[in-house]
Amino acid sequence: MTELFKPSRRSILTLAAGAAATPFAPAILRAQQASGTVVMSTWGGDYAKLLTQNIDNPLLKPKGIEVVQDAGTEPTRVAKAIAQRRLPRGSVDVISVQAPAAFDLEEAGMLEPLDESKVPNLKYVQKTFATPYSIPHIYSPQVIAYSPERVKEPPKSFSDLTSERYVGKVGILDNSYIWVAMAAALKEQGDAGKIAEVKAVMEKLIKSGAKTYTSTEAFAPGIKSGEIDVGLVWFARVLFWSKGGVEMKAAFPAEGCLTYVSSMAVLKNAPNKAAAFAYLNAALEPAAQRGFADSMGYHPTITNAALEGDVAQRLALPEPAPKLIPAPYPQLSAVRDDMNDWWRRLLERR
């Protein structure tokens, strides 16, 4: 669920500038009026299965809404939406992407505005995650995952990853390297958006033997086998892998945790907007949010889905509560294209 967002923001905005806005007739599109088929553009794997288990079948099917999943990597799905943006009716209703990608799609004028008349459950969204163009489906803090067997003193800060004791033992998710860069910028610059200023830190990690993984799922075997000892991943992933039998713990950086948010939005040329808004509303239902918390370890983004029992204990954040920091979307969008090019060159040179 965390592949590097491509095509670039540059290409999205270029297409947006060259396309005329498509007029849509006004309509009252309340969730309770929805019916028919809704096409959901989503990641595959566990995420897609949990959408079916927690949203599609229990919440939408009884209302006469059939969900068709269009699964694939985020870059491929975004590229498809861009290619269809000139059409009066596209083939997708709802698109699920990382929050920074949702920001770029909004900047390109591709997303429907949201309000409580269309998505009533918006009133329960935590203000930290609220936007006028997408819903925050689930979130998780970025933490330092480590092997408790080999790391006796838990890391306390991002700067620990560049210390001598972890040389050659740091894991980086290639498809999420920019989140590592943001963590470095937060620590070194005091501003997570200043990622261009921490290229030297990232170079140090790579040149000192940090392992890069093209698949998120490869990180856990790296910890288990001893290939790596530490690395930045989502707290939800640590919980998920630990539940699956991998000995792994999470340390929360003292400077704060970047917060990953999985977003959902309605495309402006969605063929069934009423059903699309109903989908977003269902995704913000407490039962759906608790289901993802239990199965995948992601925290609810709404105020009325308090966790209980074992799930609450497993997902509990340490006291005092860590500082959760959303990605600085405008700053990130402005430099990401150049950073992507630089990162590819860095990996090719090592």
Given for the second form:
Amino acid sequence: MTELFKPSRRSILTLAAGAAATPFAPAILRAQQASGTVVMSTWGGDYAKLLTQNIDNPLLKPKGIEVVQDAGTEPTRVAKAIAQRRLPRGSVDVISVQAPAAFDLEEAGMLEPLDESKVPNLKYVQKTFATPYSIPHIYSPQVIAYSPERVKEPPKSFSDLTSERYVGKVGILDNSYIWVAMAAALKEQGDAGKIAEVKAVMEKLIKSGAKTYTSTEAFAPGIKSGEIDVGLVWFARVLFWSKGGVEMKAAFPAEGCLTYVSSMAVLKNAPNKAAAFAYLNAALEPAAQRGFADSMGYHPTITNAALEGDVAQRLALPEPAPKLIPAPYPQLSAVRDDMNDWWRRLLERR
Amino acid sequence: MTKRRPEGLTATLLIGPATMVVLLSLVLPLALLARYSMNRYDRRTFMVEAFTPENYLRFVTDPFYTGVLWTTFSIAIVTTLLCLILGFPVAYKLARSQSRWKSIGVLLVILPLFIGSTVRALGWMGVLGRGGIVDAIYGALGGSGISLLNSSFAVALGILSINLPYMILTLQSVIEGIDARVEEAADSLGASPPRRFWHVVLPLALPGIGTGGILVFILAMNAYATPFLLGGARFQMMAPMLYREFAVNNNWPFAAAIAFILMLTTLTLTAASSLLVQRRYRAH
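Form predicted alone done, so how does the form predicted in complex with the partner chain look?
Once more the chain from above appears, this time first in line as the rest of the complex follows.
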């Protein structure tokens, strides 16, 4: 019996080597496994198409990583991820959501922590947008879109939208009203997080006849037909619509621009984490970032993807650069349900 | 008895698969939905197991939600009545027509059904919206900028245009089943046309009116694309609200409760109206 447990010098050495290697086990595993299939939960349409064109095909395919897209609306995909959270192996590796939703997923304890050992390109991420649980994929500042034909003097700040000049001529996108509320909070309260404090401002806007659009696409015809003159939208949208022939310009509010950030994160129960990290890293490659800037008008989130030529000109931010302000995620998360309910009632009461 | 058993067995075997399909595809999901509606919502964990009536209570005690139900009901009733008033003459004319154009007429009624409600709602947006046809005519007459969208008028018009063919087709088949000689008899006995209509045609068509009415009422109560596109953010009806709670807010328990409230309201009203029609029918 004792013979059986008697440790030999060799076995002790083997054990010691094993113990010493344990901290590096994930890295070794990663080096071995960054291949196979990675499931990407994403929006459909143009975004999904551009992911394939700029990330999947040129950057991951050569590495032997095949990307399968699980396309759908953000709430549906988030619901699916939440429903699967108890499974040891989920069906999704990388989830692509707006930054506020990424914050919620992190709060629910569902996201894999990220660092430079997993995603080396994290070191190039602009500090404003960095989080320990997700990568910022693309961003776009919120601007005041206006019709240059009817608005001779460009608006300078959020307050202009509530002035007499634009009564009944302000357009609000119903699905991003909360971003308008945050812009109001930034200007009126000096803090974009004081969202509930600007209900009166929003109420004034609605009561004075601001138009609400249920689809983002309806904003451009609103400007074109003269139904509205101004409204808060993402800069990328203004670029997209101007490219499509709608007379529209962007003014950057002096108090700063709330900023749309589209995030990517790895779920804790991702079946292929190594490939998921490789995906995130590829998304932060300058070439991939430039591709999105060129086609969709969204800005790169990294410091080493300077734009050139025509794209640089189109996407240029004014001098001095406007202050870019990501949404105050914790405050937003805390009030969003109540705000949504309040907003519905406000609209209904007319 | 022993002789009949194989027959009963055959019948069971024949009904079995269909019953299973209904059970699996309708009853089970509904039971699951009913269970969900008793759960509690939590934004981070999405749905917490519970057994609480609070989702239902939230709906019935809040004037905002009951208001939305009331709006939906009003729109459904108004469009059903309009369908009936506008559809009956067309259905009657088609049913009694001997012309060789009759099939073309029927085809014209069926044709809109080939186009989805979303596409038709988009068509109405082009007619009623800013920069649309109505706006252009109004502008030409000296007015400045008019949009009829985002109003109960636009939604009612949209739903009416979608439901009218269903009403006409239902009524037409029922009127065709009414012997024309009955009307001739009424004529020959000296009844005036209105009298003939009230005392002969209408009572005989009542079951058809009931069926058609119920059909379009249910369609209107559950309309989604039309109120969403033509009503916009400021006009609330049940189906778009249900969808928003379910797919945008991810509040499945509350959405399930709304679904049941909508379903029960529709079923109750439908049952009540068919009872009413049956009673009237028997009385004649």
